[in-house]
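Below you'll find only one chain, the form predicted alone, shown as structure tokens.
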Amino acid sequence: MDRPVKAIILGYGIRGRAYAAYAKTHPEDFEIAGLADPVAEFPADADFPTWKRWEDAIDSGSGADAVIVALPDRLHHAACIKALEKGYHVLLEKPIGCTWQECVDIAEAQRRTKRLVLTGYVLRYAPFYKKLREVIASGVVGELTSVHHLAAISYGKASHAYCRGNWSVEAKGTGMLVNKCTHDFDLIEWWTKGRKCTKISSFGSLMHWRPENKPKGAADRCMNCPESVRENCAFDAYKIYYDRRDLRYHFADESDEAILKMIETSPYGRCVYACGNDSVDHQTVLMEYEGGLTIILEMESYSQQRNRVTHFYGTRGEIIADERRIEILPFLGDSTTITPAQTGHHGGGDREIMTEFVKLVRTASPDRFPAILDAALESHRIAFLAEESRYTGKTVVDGKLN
């Protein structure tokens, strides 16, 4: 296939827009065959069909090769299976499903239809993490004995997504760990090179963004909150969205006027202590792998920075990686620092996963497709087992999800 891969994009929020941007930078490789979203404003210069209902887009007979599913989490299962059954290849934004059974259903549909399902694990394709994996695999620090991995979300991002936003209530999709950290479990699966995880314990809770912690005199919306209360609140919507600009990319219109209107009228202007949220705000997962390797994953909302910091301990040295630099600290010889070049969102991962998706659609044998999905499913299996441990308070041993 020499022509551009044509894809219908379902969901035109932040992830849908990120994937759509590839059509402008790589028109020889990728073409938008249509957009579906019930509420989004579509590009004024769109020369392709648009739909309000994702079902209508899949049923349209548009002649597309693929479907990109960037809908809310709870719709991933239905949209992916329908697209597969219509004969489309699928780029599926994570999580694959909101339950393990939904993940299994999608795997069965993939094998039945023999179509590609590529999960949106953009970090796996980012140049930084590709280089980090190369360093680990080189054996420069010997055999890994333990890994300490911190997924620091930042108080602004966490209050946006998991308190005020779409992932604030577990029953509407998934828990915070499955939604956010399947990226991290996927990286861990990469680093452990297929070793089996034999034990999992997990602990976490919603500690702070609760009604009983609401400051005295605070209103249910920031616009109605007394200035004396707002000035002492780090989570004030005006500070998060208006004074700062780093979270505005979540909104199609980033202008000051639009942001002020959003604060006044949308869920993102609510007091963080009055959102009815139940997602955890911090969680720790302890894992033991075959051979004795131990891994700690810590997910934290109350951080200043939004980044991932990983410390690898090996029999011949250490590696410290913080998404900017990779420090290699061998016990013998000189230390070295690598600073991989990074451009674009997710360090270039958004761009590179689209390059890989186009390549797979064009050239890959269908015999490869089951293994591609299976690799992604393992991160979900571990995440769901960790949630089982958190819910039950028990260590999961040789866990299996049926």
Ligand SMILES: NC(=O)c1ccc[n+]([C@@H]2O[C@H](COP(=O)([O-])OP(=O)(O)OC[C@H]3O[C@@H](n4cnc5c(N)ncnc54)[C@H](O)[C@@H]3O)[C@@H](O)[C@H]2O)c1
Second form
Amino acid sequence: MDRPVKAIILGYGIRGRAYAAYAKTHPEDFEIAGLADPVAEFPADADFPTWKRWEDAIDSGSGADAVIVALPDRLHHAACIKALEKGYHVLLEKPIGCTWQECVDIAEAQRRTKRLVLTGYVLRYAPFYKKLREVIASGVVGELTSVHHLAAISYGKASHAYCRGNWSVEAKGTGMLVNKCTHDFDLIEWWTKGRKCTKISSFGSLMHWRPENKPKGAADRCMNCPESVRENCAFDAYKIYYDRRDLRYHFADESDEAILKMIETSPYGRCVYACGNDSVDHQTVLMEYEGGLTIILEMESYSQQRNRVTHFYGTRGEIIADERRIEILPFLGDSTTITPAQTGHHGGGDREIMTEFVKLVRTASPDRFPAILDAALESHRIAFLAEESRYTGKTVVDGKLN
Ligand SMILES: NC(=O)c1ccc[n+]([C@@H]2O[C@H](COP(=O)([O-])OP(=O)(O)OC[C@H]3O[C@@H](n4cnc5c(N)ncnc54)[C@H](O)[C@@H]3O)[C@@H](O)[C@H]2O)c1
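Got the form predicted alone; any chance of the form predicted in complex with this ligand too?
Next comes the full complex, and the chain you just saw is listed first.
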């Protein structure tokens, strides 16, 4: 195929807009064939069809090659299967499904239709993580014995997504671990390629953003909260969205006026102690792999920084990676630090995954497609098993509760 790959984008929120941007920067490779969203404002210069309902977009017979599913989690299963059955390749945002059964259904649909399903694991394509994998695979620190991986979300982002926002109530989609850390389990799957995870235990809870921790005198919305209470509250919506500017990208209109209105009227202006949320705010997963490798994953809301910090211990040295630098500390020889160049969102992963998607649609043999989806499913299998362990308080051994 020597023309641009044409895709319909379902859901024109943050992720839908991120993928759509690739059409502007790489017009020779990618073209938007249409957008579907019930509420979003579409670009004024759109020269393609738009729909309110994702079903209508898939049924439109638009001549597209692919569909990008950037919808809320609970719609991934239906939209992905319908798109596959209509003959489209799919770039599917994570999580693949809200339950393990939904993931299995999608794998079956992929086998039936022989189309590509690429999961939105943008970190795999980011130059930083590609370099890190290269360093691990080089054997410079010998055989890995253990890995400590911290996914620090930051109190601002965590309060936005997992307390006030889309992923605050587990029954409405997926809990925080499946939503956030399937990325991390995917990286772990990549780092440990070929080894099987044999035991999983997980602990975690919602400790702090609970009604009983609401400060005395606080109101249910920040706009009604007394100044004396607000000034001592780090989660005050005015501080998170108005004073700081780094989370404004979540909203289509980032102007001061729009942000103030959003705080007054939207769920993001609610007191964090009055959101009816039940997603955990921190969780730990302990894993044992074939051959004895042990891994600890820590997911934390109450951090200042929003990053991932990973410490690899090997029989010949250590690696410390923090999404900016990779420090290689061999027991013999000199230590080195690598600082991979990073440009763009998710360290360049948003751009690079689109490059990979276009390449796969244009050139890949369908024989490769099942393995691509299977690799992504492994992260979900581990995440759902970890949740099972957290709910039951038991260790999962060889995929079964012990
Ligand atoms: N890969 C990543 O790093 C990453 C990061 C963030 C989110 N995500 C995933 O991407 C997906 C979208 O997340 P987001 O942050 O863009 O959320 P969002 O809320 O910004 O966007 C979702 C969009 O879907 C639209 N929508 C809802 N119902 C619809 C329907 N019936 N038909 C068409 N559109 C509909 C909403 O109006 C909204 O604009 C989620 O599944 C999320 O887990 C992935």
